[in-house]
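Only one chain is shown below, in structure tokens, and it's the form predicted on its own.
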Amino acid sequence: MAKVEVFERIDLRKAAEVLSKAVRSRRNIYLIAKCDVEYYGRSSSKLEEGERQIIIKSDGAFLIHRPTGHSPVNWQPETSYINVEFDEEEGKVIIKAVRSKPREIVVVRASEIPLIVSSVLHDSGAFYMYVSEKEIRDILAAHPTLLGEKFVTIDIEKKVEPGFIDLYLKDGKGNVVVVEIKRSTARVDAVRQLKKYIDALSKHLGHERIRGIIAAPSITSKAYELLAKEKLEFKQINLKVITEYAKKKTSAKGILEFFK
């Protein structure tokens, strides 16, 4: 269960001193500020004062949100430390963000502070990126053996007559391999559009083997006893493993584009 403590409409000096507890206690902040903001660094940046939304993550990441739009305004993905404290003179509450590599500082000056929400957050939930078919699909082109066997492609999206072939490969003893993804169950129709792929196939190639593999997360029992009566075979394929050669995938294409 998550620790939140909420502080509402508390003076300045006071909400300075729960800001900078917090902080020094590394716990998640939220809090709506009526504030100005200024920026040096790379470049220099002053946004005017107005009513805003302030994040400060565990890590040290430093976010102001304008009342619209999805992205912050200012920003630290990551900060060398966070300062928090009551300016008499002014009678504003003072939030200075530093990042040392590459040297930058946002300061926030607020003289209102109605909200702040100080918590301690508990996560550890793996987060697993949604493929689609055809990603599923180019990754197992590029990585045929995760079908368990030491599978060659040949070709993908082959025409045949019924439509296309996601993927056609060959297994180690030169048979062909028809394969048919599905991200999510199969059920009895990816079985029927199986047959017809290798019944078109079976026309031009004779009286060479050709192989028929379903492969999906899972299978309905009715599909896989069709299967079975048509002498086909079933692949199950790992989402999370496959997501994790996405991911590989997208690094790398950001890496080559970072070169260009």
Contents of the next structure:
Protein chains: 2
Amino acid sequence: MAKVEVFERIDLRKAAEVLSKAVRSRRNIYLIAKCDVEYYGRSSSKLEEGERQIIIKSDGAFLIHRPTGHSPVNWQPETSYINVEFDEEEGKVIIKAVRSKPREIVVVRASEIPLIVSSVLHDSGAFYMYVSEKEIRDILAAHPTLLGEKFVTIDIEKKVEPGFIDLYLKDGKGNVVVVEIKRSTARVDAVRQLKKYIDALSKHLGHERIRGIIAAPSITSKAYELLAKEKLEFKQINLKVITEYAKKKTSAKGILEFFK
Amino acid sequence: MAKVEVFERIDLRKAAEVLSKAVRSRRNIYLIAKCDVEYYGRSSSKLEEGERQIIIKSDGAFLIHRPTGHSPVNWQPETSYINVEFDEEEGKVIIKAVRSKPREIVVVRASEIPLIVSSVLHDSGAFYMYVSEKEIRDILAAHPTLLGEKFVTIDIEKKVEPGFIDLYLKDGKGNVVVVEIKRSTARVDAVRQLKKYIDALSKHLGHERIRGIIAAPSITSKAYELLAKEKLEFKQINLKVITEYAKKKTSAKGILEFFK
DNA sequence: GTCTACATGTCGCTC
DNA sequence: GAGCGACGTGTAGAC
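Please give the corresponding structure for the form predicted in complex with the DNA, as opposed to the form predicted on its own shown earlier.
Okay, now the whole complex, with that chain kicking things off.
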């Protein structure tokens, strides 16, 4: 069970003590603070006073969230140290989160801290991400017929001049097939990417016919127009089907990892 | 003053009520929950049970944070709706955060909720993001009239005995001008720094008049006092204007790179 | 609404 | 450590 300590309506001097101790003992900290924030580093910023939520994680990750918006207004991905102290002159709690590389610092000056939550959280639960582009690629490589033809896989992540071809196949007639995979709706940049690989490859292969395929769950109309113009093809892939294969593969992978 | 309500050690049925009400009334919510999480959308993921921190913001932003790491393990940048209910069968609190475009859903199933914080936060503080001091210096060097007079740039980062002068200008009357740039509020040490450069420079230039300027978005009263005493000047720079020039510079650079 | 380029991007890989 | 590409990238601006 999570150990949770709550500090409400404590004075700022005490708040600085509590925070300092919690940081040193690597607790997970959540606080509500009326504060201003300054950031110096690769860029710099100044946030004027207001009420915010601040999270300091056990590994030093530091996040300042405004009442709206998905992303933190200021943050520090990893900190070399976090210092908390009560500034007698200003009568404020100063939190400094310093990162050494790149050299960056976030300074919070809090005039009110109505709440501090200090907790020890136990979290060993595994996180599985399904059907990443890489997984789709591996599954299509193992089962190229999922693309709707009697394809045979020749190579994965084949290096060509400008980058890597996701899948390099041959079709039933022996034609070379270049496949560009997108996990979500394919856009014009995906088509350009595919074209780029084919152009590069054609320099090596000469007059051999090269088919180009975008494999994605869907494609934008603009992208399809360009695709048709370039005489390239679109093969729709079913993510649910892929996910099924992914799950099978995940369990298999788990077993492999167990034995290695 | 922020309105903060804390709910500790309440049973799950009550927790669902509290959360549901807090979501409807658009509070800022922080909770600690032992939960598992599933995500379906552009990709899909499964996070097995563990103790996490969850933030639900007043605009529907939804974040699930593990005890370590800068980025949330699951999230929803904006939600079309968030539903909280107590599942009688499982005896768990189910939180569903749904986003319509792209169609995505995050489902949290909580078996323990040791803490809920519901708050109303007032935050109207402006957020300023500005360029690095180096960029400000380069822009002011290219456009010295931004300092409000017919200045002409003579040198950048001019070496003098104790260090480097940010900007070395001449004014309309041919006077030498030393500029010390600060990207945020100039303090007394900035004035001392400027004075130091001028003193060093005056040894070389003799009796020639040397003007000293602090160029910063703002200056502390203490610093301004010292500045006046030393007969130095403060020129306020507008970071928004500088930022605009920074953007133009970026595009210009892009063109240069194209031609090189 | 879609496309495009930028970000204190971050993250994870190879070299 | 630097370089490069992917990301459930998010975000802002142009068309």
